[in-house]
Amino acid sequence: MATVTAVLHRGVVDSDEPILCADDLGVLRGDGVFETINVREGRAFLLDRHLARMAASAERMEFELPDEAALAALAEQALAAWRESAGGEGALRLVATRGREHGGPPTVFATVDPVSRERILPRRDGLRIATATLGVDADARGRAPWLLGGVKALSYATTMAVMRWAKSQGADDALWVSADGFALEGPTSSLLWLEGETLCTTPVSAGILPGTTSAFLLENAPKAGLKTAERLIPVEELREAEAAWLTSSVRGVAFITSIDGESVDQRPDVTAELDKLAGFDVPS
């Protein structure tokens, strides 16, 4: 299945057609924001929440996005083409850069790609996690807004580097840990864990990216008989949790099987409830 590409004010274009200039600041400096959204039955899950987070990221980076209606229309152009050409589970990516180096409007486009089986197998098989130091205390990004904690920016070189490092250690993914020892989030995912019948997550005051999927799960957790809480957890305590998960918009709900080679307990019943709440299909 081929990628679908749509460009703001142009509509759907051939995916092999160049859409960025050589001096686009998104390319030169990673100066832009994006969102990746799960597509099921031809529709983007939690699109409004992703658009709100994208606008908040752009505001933090001090450039103006097109309004939400224009971005939603762009997404629908791409999704309509996806429904006609492929269907099935997909990943919608909305991208906005600051534009060209010497001025001009933002560059804004959308793509839809199929979700590979390998990408969603962690819903069934879980994840082996390697911890990686963030290098600063848990409250540092709140005190240093230029570190862009909580912003989903295009500058992903560090993110990709830590994921390559984790794989070199025999893990499937990484978990950022603050210099003062608190588990924070995955490079591309949010952290959830279980304490008794309470589903917990890291507070956004720690500079983490506000997760759309994790927020949805926490809001709906009472339907599964769970209470909710936000707090910081030392990584040593996380290893002793009843269960822990990394959640993201496309990969879904992935239970953690081990942290730095040490096994983590499982609650398959709660994992199944979380999958059900968010509507994720688990591969056979």
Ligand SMILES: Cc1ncc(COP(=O)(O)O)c(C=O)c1O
Given for the second form:
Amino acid sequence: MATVTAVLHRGVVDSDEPILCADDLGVLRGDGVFETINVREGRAFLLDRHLARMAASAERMEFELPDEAALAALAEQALAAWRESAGGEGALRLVATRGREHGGPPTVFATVDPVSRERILPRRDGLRIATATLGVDADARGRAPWLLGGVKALSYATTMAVMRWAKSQGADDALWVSADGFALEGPTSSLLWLEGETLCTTPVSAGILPGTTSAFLLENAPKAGLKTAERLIPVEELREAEAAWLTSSVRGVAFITSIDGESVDQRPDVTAELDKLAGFDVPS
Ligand SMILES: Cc1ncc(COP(=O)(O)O)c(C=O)c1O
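Now the other one: the form predicted together with this ligand, given that the block above is the form predicted on its own.
Shown next: the complete complex, the earlier chain at its head.
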């Protein structure tokens, strides 16, 4: 049960109350979009960027989302209830499905849940990564928009499958690698790495989801004395990088400790700077 649930045009409802119909295309087809947003001190971090990405995702999937003001108001209804009930670090989900099979408006709701200690321990302990082929070249999703590269769609079944597979390999998470050998992103996170004093990430042209956390870190990296770049990196080169991280809104900044069982270099000083820039608390 979610801690807080709010439904568009209805407001906060009992989280045990059913809010979807059996013919909702979000359920039948994973046909919808979503955002997961870090909540700290009762406020959603980088909400505007998440709303902009959600609108872009819906546009790519050709369905109409309520405007950003309506979504922001829905988020605020959920957050107000969260502030009253719990507080502390949370995860706000905004979900919009295409709606019911035979037409009608999108189904839109928000939830807020506490963030478990286990979910944020990678900020302290890092992640062991297993590489997994995406099965297509790095430029394929640019040429094939139906693959929905760069869209945060609800259909995350392959995402969940690759994370289960990574765990079966003794890793904590996976790293998608294109068929032509480039490291792209995590199944639910963006890839950053360090070359000298340059913080690098994958270009959006490779079909990755444009991460809000990674974009914020790159924009603010000069404050930590870092230069920035976007480029494709062959996975073999990533293994030799000075440090690499997977970043996402709730997990925060997680340094990579090994790739396919081989230890990789780390820069704890830069990890600490990145945590500071984005304001992530590191659990003790
Ligand atoms: C595929 C993918 N890449 C990157 C990210 C990281 O995005 P953000 O930093 O906006 O959470 C996510 C987040 O869930 C994701 O699903």
